[in-house]
Amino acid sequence: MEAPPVTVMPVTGGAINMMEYLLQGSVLDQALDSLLHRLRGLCDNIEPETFADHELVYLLKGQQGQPFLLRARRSLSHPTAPWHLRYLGQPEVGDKSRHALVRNCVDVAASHSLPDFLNEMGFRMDHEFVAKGHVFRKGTMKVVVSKLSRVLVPGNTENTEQLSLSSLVELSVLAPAGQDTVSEDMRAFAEQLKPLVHLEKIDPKKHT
């Protein structure tokens, strides 16, 4: 059986492989409402976005090493916008100065049939969950604040189990490699959001 056609797309015009500095952290959920509002005062003066996805990884295993790992995501509130399929890479080790985690990134959109394809092509879903939330941005950082749900019958969204009582704060800048400078930005915005969050580079070696 042939692999259903897919169209895929760059996201944003033409270089799409570009270098994601990302700093992590959690919010319990009685503090939530409080960043929200300091993020809204912090960020630029826009609404921020709200969204509701549902995010499927999938592992292609090889004769050795690690296995290659894919990550589809699907909007719940636009069910007709497209897929997007995202490729991130191991962390770069490079200068401990630096302030945030760096790691290659590859974001492109596709059409409905991209699961399809996926498992055509020899990928198995490992795990999914859904993501719903808020995206702030203040120039070119992004701020995704979101509250991560288990999907307990596989495919099915709307039967979810929430995974803890925080939400997960992620400050995130797309770059050309070399752009270290953002780094700085970044912790200086960070420290803006103390005590409410505690961003980080955290090493996802150290959390698998």
Given for the second form:
Amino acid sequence: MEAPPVTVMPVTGGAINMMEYLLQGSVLDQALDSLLHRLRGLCDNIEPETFADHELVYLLKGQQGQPFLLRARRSLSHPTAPWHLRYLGQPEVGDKSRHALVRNCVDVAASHSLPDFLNEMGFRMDHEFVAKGHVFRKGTMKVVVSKLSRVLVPGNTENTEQLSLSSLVELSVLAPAGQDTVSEDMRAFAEQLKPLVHLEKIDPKKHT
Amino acid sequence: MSGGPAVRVSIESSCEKQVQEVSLDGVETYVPPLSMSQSLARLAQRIDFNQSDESNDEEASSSETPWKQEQEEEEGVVRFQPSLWPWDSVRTALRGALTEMCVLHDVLAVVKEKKYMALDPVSQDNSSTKVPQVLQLMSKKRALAQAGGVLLRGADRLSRSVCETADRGRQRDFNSELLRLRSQWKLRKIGDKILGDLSYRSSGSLFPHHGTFEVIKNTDIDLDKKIPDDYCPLSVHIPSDLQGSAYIKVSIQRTAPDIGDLGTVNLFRRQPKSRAGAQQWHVQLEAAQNVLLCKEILSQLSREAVQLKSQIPHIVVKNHIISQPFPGLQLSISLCHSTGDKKKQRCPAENKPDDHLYVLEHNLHQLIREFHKQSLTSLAVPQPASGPLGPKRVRVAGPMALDKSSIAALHSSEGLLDKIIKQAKHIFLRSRTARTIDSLASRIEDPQIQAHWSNINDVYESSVKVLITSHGYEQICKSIQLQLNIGVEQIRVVHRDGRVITLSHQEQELQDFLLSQMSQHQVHAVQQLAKVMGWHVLSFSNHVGLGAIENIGNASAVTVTSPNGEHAISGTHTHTHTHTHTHTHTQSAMLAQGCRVLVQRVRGACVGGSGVCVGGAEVVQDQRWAQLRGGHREVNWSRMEGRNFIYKMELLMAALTPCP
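Take the protein just shown as the form predicted on its own and give its structure as the form predicted together with the partner chain.
Following is the full complex, with the preceding chain placed first.
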């Protein structure tokens, strides 16, 4: 049975179209402590939160070229917390002077039957990984410092293997479409982290 | 020199003056004598200059032969003129000088030829004094100038370094102070100004005040005058509406008939106390931060007072909030802000008792800080980490399929004003309960009431254990023990026998209840006493259904019989409120408790001496009926000996127990 046709329609999350502004960078493990200290000082004054997440990436391959990608993420440290389903669109090709990567973003909280549901819908899991690290917050900006590990046996999150000796640093803001001041704030914040980590917009198309 | 001895040339005028004329009266008019210059001129006229000029002209020649010739001519001139000539010595001296000059000239001419004479240089000593003074002066001047230059440079460097240390001393103070300030307060530099932030925004406050202060360097210090001890090179400039100090006054009063001049009276009474050792700026900044927090508290309370709908609306007047927790009672929360200007302060009358509830003020501060913390943590990071930032309940509500009531339950909706009113209610109820118990304890001596308050309370709940005992019989009669749990609006009483009674906030209810319990205690005590004394309890009732209706509670009754069954005592006890006896602590106060004790004696025991004959003619004459008890006789309880009811009862029992 051939795959059902996938109609490519613009994906919107309800009434408001939320865009994700993203800056990424990486830091070696030796410098991780100093980066965490710096973030602790710069960001809002709440207790630093660690997280351990397990992310599964689902693909829906249609007849047309591009497969449809959905990311399902659950928390390993808070097993009762709901799953988080995310769709990320193509990066907007705006003017080159915009400092952050802007793409359409739809976030949905889901119950624990999400993997089964996606399987029933026709999605197939492409790959999964475990991310562990720290989350910081400054106003509407979220900084996630995470260490990615590969899951060796599918479904078993205990045995993981580290992908690299560095951690991924992501600075992201969720804002409605059309706010360009957000990227200015992000760039200013990224400037303050400058010697430790260089956050810049990385186009995912160039790296696949 | 030829010629005679030197003639001394002296010019003197004769003392005598020539007579010019003699007047007719014999006065001689002298010719004024010649002045010196005139006499000199007269004498000079006698000199024949022409003759001596010849010899003087020949002096100019520089050859030898004319010199010889000259000499001869001079000698000839000398022969001609005798030594009487007064200028002879002058001429001789001049001639001698000419001779010497000619000789010197000749010698120099000879030396120039270098044929007959040569000049050798003369060796010079170091200590020769022949060095000309001008050179000496120049060299000394140069040496001194060099030395002076070295010294000046050194002195210049010294003075510069001294100035620098003096400057740096003050400079270092400012910087070290700034460092200390920065270690405790948030500072940032904008342009050339140093601004600080004393608001609570970083810890979760949502108050829209900017809370920025400016750090200023004190440069108006006069170095000449002595620096005062409390001089600080750094001072802070606080926004004008945060200056001074403030506190929140919470008090409970009887409801005032009108609001009065609440908005105008300055209630500030407390003087700010300064901590020793704290820097001036620290004290000022802390006070300003406190003012900001008090303003935030009041604004939050005012907002809630206006927005929330309650049964009795709250009144908000400027800096005061008035609400009514209980009927007849008024809770007022006000912000007392003194700007530090002493002239404007009007101290209110000091004779008003300080009804400021400091506990509630402290609780208000704690509540607002909790509110801050909650607003921070409600926007906690999402788990899993890729989720959007936002309140947790929004994330959770969807997947968990929560309904509206569950969502509302997730979100605590009680505001600051509600909480503080509840706390005030509880405090008031607790204090009034204590007052009730204490007034009863002081008013009534028999039985005694004891209250044991628990030290560990909640803001909304306290508990007290009330014991009702009789003096001297604590071990025997301990049946009435009440545990009172004082809540926000109600008092819950747990009895020893397991009954749970809920009383409202009315003071009268508690009082009546305690009085009724005291009355019941007496009867319980009789029961216990009977066991100890060996008497048998025939009947016991807590609530007697017969007799007159009591004001408070019900009467309780007990009947006990003596061990040999001959006597019986019946007692009832009630509490009747008779107002006339409330002030005195005499025996009559005890009699306000209505108790009646009846004694039933053995039939036919008509003792002549002490007792009274029971009755007249007996209908039943049979002896066996004599074993039954006869009628009752009331005991004059007031004239009974004994400190309290139980004691009297014991004595009565003892009196009625026959000696073996």
